[in-house]
Amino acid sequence: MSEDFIKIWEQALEAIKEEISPIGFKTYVEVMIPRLSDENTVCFLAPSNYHIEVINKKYLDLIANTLMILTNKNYIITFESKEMGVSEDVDIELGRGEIEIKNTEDEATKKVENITQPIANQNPTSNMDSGLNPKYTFENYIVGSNNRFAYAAAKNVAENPGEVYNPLFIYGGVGLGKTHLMQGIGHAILEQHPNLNIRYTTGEGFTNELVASIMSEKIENASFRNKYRNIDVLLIDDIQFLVGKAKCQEEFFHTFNTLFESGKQIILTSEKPPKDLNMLEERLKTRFDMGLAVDIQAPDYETRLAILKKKRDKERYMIDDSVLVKIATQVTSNIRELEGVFNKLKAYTTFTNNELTDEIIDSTIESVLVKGSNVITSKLIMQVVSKFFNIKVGDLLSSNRSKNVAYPRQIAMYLCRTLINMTFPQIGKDFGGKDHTTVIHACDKLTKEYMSDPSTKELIDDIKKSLSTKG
């Protein structure tokens, strides 16, 4: 293998490491040994056939996309296994929706259907340069009150590219599904119009390509401009990356005009609406407002739970509804963290064969949540309430019925119900196995007091403020 590709693979490993769990990386990806069969084909030597199956199910798209980003080339990826001393005889060939495992020792060929769907499988004719991720489709996008309007607009654009809502500008916070919805449009357009030229990139990717072209003086022969101005659909993620970069904004302005005037579809995403993108040229803001700007908000409880259930069904992971409910009630800020908790719990049970406990679930949630994400858990509520009343958290879990313990316990239960939508049985379980009727009584009592007693309202509001600063 060339030294250049060794360096490329080392860079790819660094990028992949940030995207998957440490266990998955060390167990499956890091152990793969690449061999460059020719300038267009990479063959990975795996420890076993099982490693190959897992790679194809979970990590193949990530590996292929990472190599494509680093090299701007779509490698054909094949595999060989060291298992049973047949490292030279076992090969996996990627087809459309299937994998063939060939063993030349007995000249038998075994077809394994639907182990994975390579990038080309999303489109019969395959647009290999689109940059689209095959998992981001409309079919696995969960629609809720937080994104229903954005989804409707996206579907309309997918059915009528270049004719309505051009450009379509999707904005919202981190991890809310903007990229998924944007790429869903791309896949839907390719399905209906397989010959259209579609290109997805990020604001950072666009910038890096422009800088590289300038440095190599290729900008003079218009190679960069031809790449982006001779396409039918342009999707740029995180367009806010262009803010403050005058040369990039200048180049994108002309690219935008060329595509728009030719009736080509433009789709953009950003963390903020166009008017709030400071240091972005007014002429770009004006053009972004020519189409339709739609926002995606944080998913509500029902949508969060639906996302988790669909992920469970798709990955065939046996996990109780009660655990999904707990995750959905406590992880409220974005979908990325929601799926992060799910993935870590799945990794834990897969690699330890141990059952999930409340302690494991709570610690996993806390480990995934980012600082300042305003996510509140029952454990955090207990800690804050106990500190307010100068008692121990253990007192809240005990059977102590004295007023100096019972009243704080009732407040904590009430907050678990009203702030994070926990069920009565779940609250009772978290508070040392209390009966759900005890929880109902506490919540009813505090609801009435909060509405009628100003001192109670002031106390609870103070606790809420403290929770919001710690969440």
Ligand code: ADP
The other form holds:
Amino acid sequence: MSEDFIKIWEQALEAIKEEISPIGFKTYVEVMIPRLSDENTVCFLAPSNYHIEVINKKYLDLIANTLMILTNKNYIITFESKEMGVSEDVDIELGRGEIEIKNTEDEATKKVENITQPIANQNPTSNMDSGLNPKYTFENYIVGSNNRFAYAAAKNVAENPGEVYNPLFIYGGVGLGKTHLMQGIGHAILEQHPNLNIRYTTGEGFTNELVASIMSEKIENASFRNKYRNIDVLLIDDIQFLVGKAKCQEEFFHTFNTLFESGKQIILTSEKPPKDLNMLEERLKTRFDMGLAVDIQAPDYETRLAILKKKRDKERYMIDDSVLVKIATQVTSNIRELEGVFNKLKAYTTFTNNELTDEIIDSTIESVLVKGSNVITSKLIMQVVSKFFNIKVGDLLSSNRSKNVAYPRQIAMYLCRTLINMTFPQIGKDFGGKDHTTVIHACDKLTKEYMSDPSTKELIDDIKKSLSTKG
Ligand code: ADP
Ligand code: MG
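Mind pulling up the form predicted in complex with adenosine-5'-diphosphate next to the form predicted on its own we just looked at?
All chains and molecules follow, beginning with the one already shown.
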């Protein structure tokens, strides 16, 4: 490779380092060895196929853009891999036509010889950073009908780590509060037992550390294993990341067993319940089923408003109740988005000193919601409910009082009330001009049934779930 390009790549590394996390930089970018295969093509030699997958997914644009800025040239980027270790687990899907992968066999054999090193450097992990975000405490967590059960289980685990539900498995859609609740447990345990070794990481972080430890010369993962198996409370967030990665699952399985057998608490989160994690080894699913799995649903209107009010009070941001009501009414299926609107409006008023107008509020909500999530309307609720019960939307609007129509209608009314905070007269109007007392009766009835009858709760939660994935 020409001297010039070595210099360019060094400069590129400096620039890239500023843009990404230190562990990402060290694990994936810095280890790439570039060469110019012709004057327009840079070929990177990567330690494994997995490196290429990560680079391709997360850092390729940054690398290409940085090279472009430094050289004013649009290089074609290709990869070669040393192909070893974890790469066998990873299916590489290349998103771009210009990327190709070659394996260099001699490099692979050279590396594999290193794999049988004895365990050394038994570092104690006691003063390890827990990885917890100070914001994510129980005190900052609003409890509503969507998370009441999960919260109760979390409190119970926090008070009796390793003794009640092990593992505690928290699942639910994106942005509904899994990470926050899980970390709340970590904080609460630390408060009671400051000397316990608590460790929060994500499925992705766990994978990255494993890859890094295999790549470093201390193969056999001595320090990795040592670190993870000396933990008192292990929190792994978004465990679905391990799906399809056999080597990571294997390592995790052993970590899990070691901790579990010595009575250490394990808490996991995932977007799906254990049984729906396809491509996760059966033996892991069986382990997950030994404890308790709890779900978090989309928050209802009251909870959304309470979250916004709490945030306002905490951040001492002067924003009108009416604005919060507007946000809570329209942003329905994701708490991260709810907070996103709040933060954007706050930034707007702070930086411009302007008053919030309806237009600004609407366009902010729209800008946050455009990214794929749905706005729930009475129409959408009617469509989903009627489909659920195999009747027509017209039936809900009719005055038919037979049970197979009246019950779904009551559920749909109840959802209009609790999910999007419509008034009783508005609901009556949308349901073909019913009297508001009919609506009140329906909402009262379903509120009671939701609280007292588990099968009604399950049914309504299922409908809510399909509402938050439609739209
Ligand atoms: P998930 O892990 O399910 O994707 P997070 O835990 O990251 O969701 O939550 C997204 C955001 O919403 C975080 O900022 C979190 O603090 C906030 N949040 C979620 N649930 C609640 C709640 N019940 N009370 C207060 N804030 C919440
Ligand atoms: Mg999360």
